[in-house]
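Heads up, the chain below is alone and in the form predicted on its own; it's given as C-alpha cells.
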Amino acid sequence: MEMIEIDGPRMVASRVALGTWAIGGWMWGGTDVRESIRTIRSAIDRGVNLIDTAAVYGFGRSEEIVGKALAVGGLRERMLIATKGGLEWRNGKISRNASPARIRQEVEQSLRRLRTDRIDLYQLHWPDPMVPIEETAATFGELLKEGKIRAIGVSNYSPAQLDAFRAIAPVRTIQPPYNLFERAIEADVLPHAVQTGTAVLAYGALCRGLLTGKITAATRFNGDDLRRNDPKFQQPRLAQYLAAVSQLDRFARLNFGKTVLALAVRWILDQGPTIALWGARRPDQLDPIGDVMGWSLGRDAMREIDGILAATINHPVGAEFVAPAASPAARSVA
C-alpha cells in the first residue's frame, strides 16, 4: 500500500482509503450491516488504514456501522477515521448547516456513533451561503484545540472558500469530486491543492461504478438508488461513458495488463497529492486494490487517455447532482 502523509498532525495515511456512503445504505439502496463490518476489516487487512465517512451516511449509520467495526480488537487504533459535519436532514431532506451550534452538535453525536473520544480528520462536508465562513472555522480550530479533532479538512471547497477558511483555522485536506469523467478541479482546486501541500481526498474515484467496467446498458437502478438521477446514466449519454470505458479497459490492459477499474484509481494517484476513496459494500469489491499499487502512468499514456475521453464522449457532465441545496429541499449529498 502506497502511503502519504497529511500536514499537520503528520498523521500518514494510505492512498486507498475505504469510502462509507454506501455502507450507510441511504441512496444506495439499504445496507447489510454484518456484510459491512466484513468490507472495512477486509479494508484493514489488504493495507487501508483511512476510513472516510459522513454523520449524513445513512443519517448517522455509516458511522454506527464504522464504529461498531473498529470496537474491537484494537482496530481503532490501526485507523485514522475521517468524517464530516455541516448538514442536516428532516424528513429525508438535505440542507447544509455549518453554524457553530450545528457543527458542535454534530460532533459530539459523531464521537458517540464513532465509538471514539477524537476524530482524526473532521471536514466540513459543503459551503454554506447562510453562515460566514469564519464563523465556521474558528468552530473548527476550537474543536481542534480542544483535542475532539486531530485535523480538519473541507469539502465541496473552492481555493478561494478554502483560502478564507484556511486564514482562521488549518486546513490539512480538502475532498472534491475527482474521477477520469469528472475532472473539474484541475482547472482550480487541484493546482491550488498542489502549490500548498493539501492533501486532496478525491470522491466518486470510480464514478458510482461506471469506471469498474460492470456496468452496461441493461443494468437497472432501483429505489433510492442515486445513480437513477445521474445525467451519466441516461441514455444516450450512458452509451458514450460506457463506450469511453470499453476503450479504456483496452488501453489498460494492452498497455499495463491492468483492468480500467485498476487504470482509473492509478491515474488519480499520479495527479498529485492524492488519496482515492475507494466505496465497497462488500468485501470482494477491494480485490483489485493491489492491482492499483506498484506502477504508474507515464505522460504518454496520459495523453492516450485524454484522447480515448475526447473521441467518445461528446458532452461530458460533472458531480452537480449531487449538491444539496442550501434549503430542505435537497435531493442527494456526497
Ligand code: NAP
Given for the second form:
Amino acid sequence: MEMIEIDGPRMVASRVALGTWAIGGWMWGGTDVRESIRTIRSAIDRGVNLIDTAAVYGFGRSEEIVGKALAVGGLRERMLIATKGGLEWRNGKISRNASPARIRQEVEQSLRRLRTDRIDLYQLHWPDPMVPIEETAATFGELLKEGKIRAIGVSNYSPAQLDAFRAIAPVRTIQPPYNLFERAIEADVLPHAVQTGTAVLAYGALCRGLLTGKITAATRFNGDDLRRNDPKFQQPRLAQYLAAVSQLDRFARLNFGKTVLALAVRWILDQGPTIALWGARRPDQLDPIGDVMGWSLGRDAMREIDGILAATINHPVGAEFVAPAASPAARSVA
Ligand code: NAP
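For comparison with the form predicted on its own, produce the structure of the form predicted in complex with the ligand.
What follows is the whole complex; the chain from before opens it.
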C-alpha cells in the first residue's frame, strides 16, 4: 500500500481509503450489516488505514457500522477515521446546516456512533451559504483545541472558500469529486491543493461503479439507488461513457496488463497529493487494490487517455446531481 502524510497532525494515511456511503444503504438500495463489517475488516487486511464516512450516510447507519467493525481487536487504534458533518435530515430530506450549534451536536453524535473519543479527520460536508464560513471554521478550531478532532477537512469547497476557512482554522484536506470522468477540480481545486500542501481525498473514484467495467446498458439498479437518476447512467449519454470504459480497458490491458478499474484508480494517484476514496460494500470488490500499487502512468499514457475520453464523450457531465439543498426550504436530492 502506498502511503501519504497528511500535513500538520502527522497522520500517515493509505492512498486508497475505504468510502462507506454505500455501506449506509441510503441512496444505494439498502445495506447488509454483516457484509459491510466484513468489507471494512477486509480493507484493513489489505493495508487500508483510512475510512471515510459521514453522519448523513444512512442517517447515522454508516458511522454505526464503522464503529462496530472497529470496536474489536484493537482495530480502532490502527485506523484513521474521517467523517463529515454539516448536513441535516428530516423525513429523508437533507439540507445544509454548518451552524456552530449543528456542528457541535453532530460531533457528539458521530463520536458516540463511531464508539470513539476522537475523530481523526473531521470534514465539513458541503459549503452552507446561510452560515458565514468564519463561524463554522471557528467551531472546527474549538473542536480541534478540545481534542475531539485531530485534523480538519472541507468537502465540495472552492479554493476561495478554503482560504476563508483556513484564515480561521487549519485545513489539512479537501474532498472533491474526482475521477477520469469528473475532472472539474483540475481548473482550480487541484492546483490550489498542490500549492498549499493540502491532501485531496478524491470521491467517486470509480464514478459510482462506471469505471469498474462491470456496468452495461442492461444494468438495472434497485430501490433508492442514486444511479437511477445519475445523468451518466442515462441513455444516450451512458453509451458514450461505456464506449470510453471499453476503450480505456483495452488500453490498460495492452499497455500495462491491468483492467480499467486499476487504471482509473492509478490515474487519480498520479495526479498529485491524492487519496482515492473507493466505495465498496463487499470484500471481493477490494480484490483489485493490489493491481493499483507499484506502477505509474507516464505523460504519454495520460495523453492517450485524454484522447480516448475526447473521442468517446461528446457531452460530459459532472457530479453536481449529488449536491444537497442549500436550505431546509429548498428541494433535497433524496
Ligand atoms: P465509487 O467509489 O465511485 O463507487 C462505489 C461503487 O462502485 C460501489 O458501491 C460498488 O457498486 C462499485 N464497486 C466498487 N468496487 C467494485 C469492484 N471491484 N467491481 C465492481 N464494482 C465495484 O462511489 P462513491 O461510493 O460514491 O464514492 C466513494 C466514497 O467517496 C464514498 O463512499 C464516500 O465516502 C465519498 N463521497 C463523498 C462525497 C462528498 O460529498 N464528500 C460524495 C460522494 C462520495 P455496487 O455495490 O452497486 O456494485
